[in-house]
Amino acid sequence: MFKNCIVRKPCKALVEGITSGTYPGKPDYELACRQHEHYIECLKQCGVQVEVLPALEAYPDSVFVEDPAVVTRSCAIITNPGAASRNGEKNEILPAIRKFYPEEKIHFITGEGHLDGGDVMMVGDHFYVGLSARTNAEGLRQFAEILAKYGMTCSEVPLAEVLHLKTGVNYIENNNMLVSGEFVEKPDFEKFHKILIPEGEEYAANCIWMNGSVIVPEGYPGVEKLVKEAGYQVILCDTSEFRKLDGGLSCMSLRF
């Protein structure tokens, strides 16, 4: 069960954030702010305390707090993000992490190692890590070394098509995994009950399990139906403006 979440308000520079262009258009800042406020309310509905950090104008993508840190039941890891324009976000997230973790349980990916939290999927005490444009083998090696200190494990999942691992696959507990695209046939996930994302709704593979409920992006009725059929209460949240920056529900919070 999660007790806490950390989020960061969108900054006005959000409109200049990194984008692949997969979902065209520039974000509407005012609408993004309203959507973010609703996102916070959705998290609170699931019984967690939400720490809301101030906007950071120096970092257009800083609303996506999942990337500069990974939080676990035992420790926190500051990730050394792989995108140069985002790397400084690791320093900005650290004060918030220190509110919840003692110094000796905060670890750092350093040097040539890079890791984005969006590439890290937690399944109990095992972590699947996507090797991507943002996460490299040295980052994965350091991450595995840190986890081992706490009796946790990880394995690599090479990516071919998506930005981050959790762009296309997400674990929603109870052995259920939402899978789309390149992840449908990956042997890494054979042991799970796969919920296949309908064609055209790939963006909604990025849902988040929150204490028994699943937050699902608004506008994807096929995914909403499948998650409900799997036995979960569904909470809908519109993320249209963050989608334009390839950002999804999991990207906007640290959950622990």
Given for the second form:
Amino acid sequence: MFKNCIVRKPCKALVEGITSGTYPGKPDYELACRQHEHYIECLKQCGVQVEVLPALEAYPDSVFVEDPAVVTRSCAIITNPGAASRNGEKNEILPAIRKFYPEEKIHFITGEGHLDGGDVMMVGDHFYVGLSARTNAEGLRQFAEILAKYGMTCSEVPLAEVLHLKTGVNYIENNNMLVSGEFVEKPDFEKFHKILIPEGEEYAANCIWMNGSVIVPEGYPGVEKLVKEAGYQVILCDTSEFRKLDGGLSCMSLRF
Ligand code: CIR
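Please move on to the form predicted together with citrulline (CIR), as the form predicted alone is already shown.
Up next: the whole complex, starting with the chain shown before.
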């Protein structure tokens, strides 16, 4: 069960955030703020406390707090984000992490090692890590070393098509995994009950399990139905403005 979430308000510079252009258009800042408020409400509905950090104009993508830190039940890891314009977000997230974790349980990916939290998928005490344009082998090596101190493990998943691992695959507990595109056939995920994302709804592979409920992006009826059929209460949340920057539901919070 999760008790806490950390989120950061979107900044006005959001409109200049990194985008692959998969979902065209510039985010509407006002609408993004309203959607973010609703996102916080959805998290609260699941019984967690939400720590809301102030907007950071220096970092257009800073609303995506999932990337500069990985939080586990035993420790927190400040990553070394792989995108140059986002790297400094690691310093900004640190004070928030310190509120929840003692200094000796906060670790850092450093030097040539790069890792984005969006590439890290937690399944109990095992972590799948996407090797992507943002996360490299050295980042993964350091990450594995830190996890090992706490008896946790990780394995690598090379990515071909998507930005982050969790862009295309997400674990929603009870052995259920939402899988799309390049992840459908990956042997790594064979042991899970795979819920295949219908064509055209790939964005909704990024749902979040929150204490028994699953938050699903609004506008993806196929995924909504499949998640309900799997036995979950579904909470819908519209993230259209964040999608324009390749950001999904998981990207906007740290959950622990
Ligand atoms: C980026 O390219 O870094 C942002 N525009 C989107 C980050 C999405 N974060 C995530 O998947 N964890």
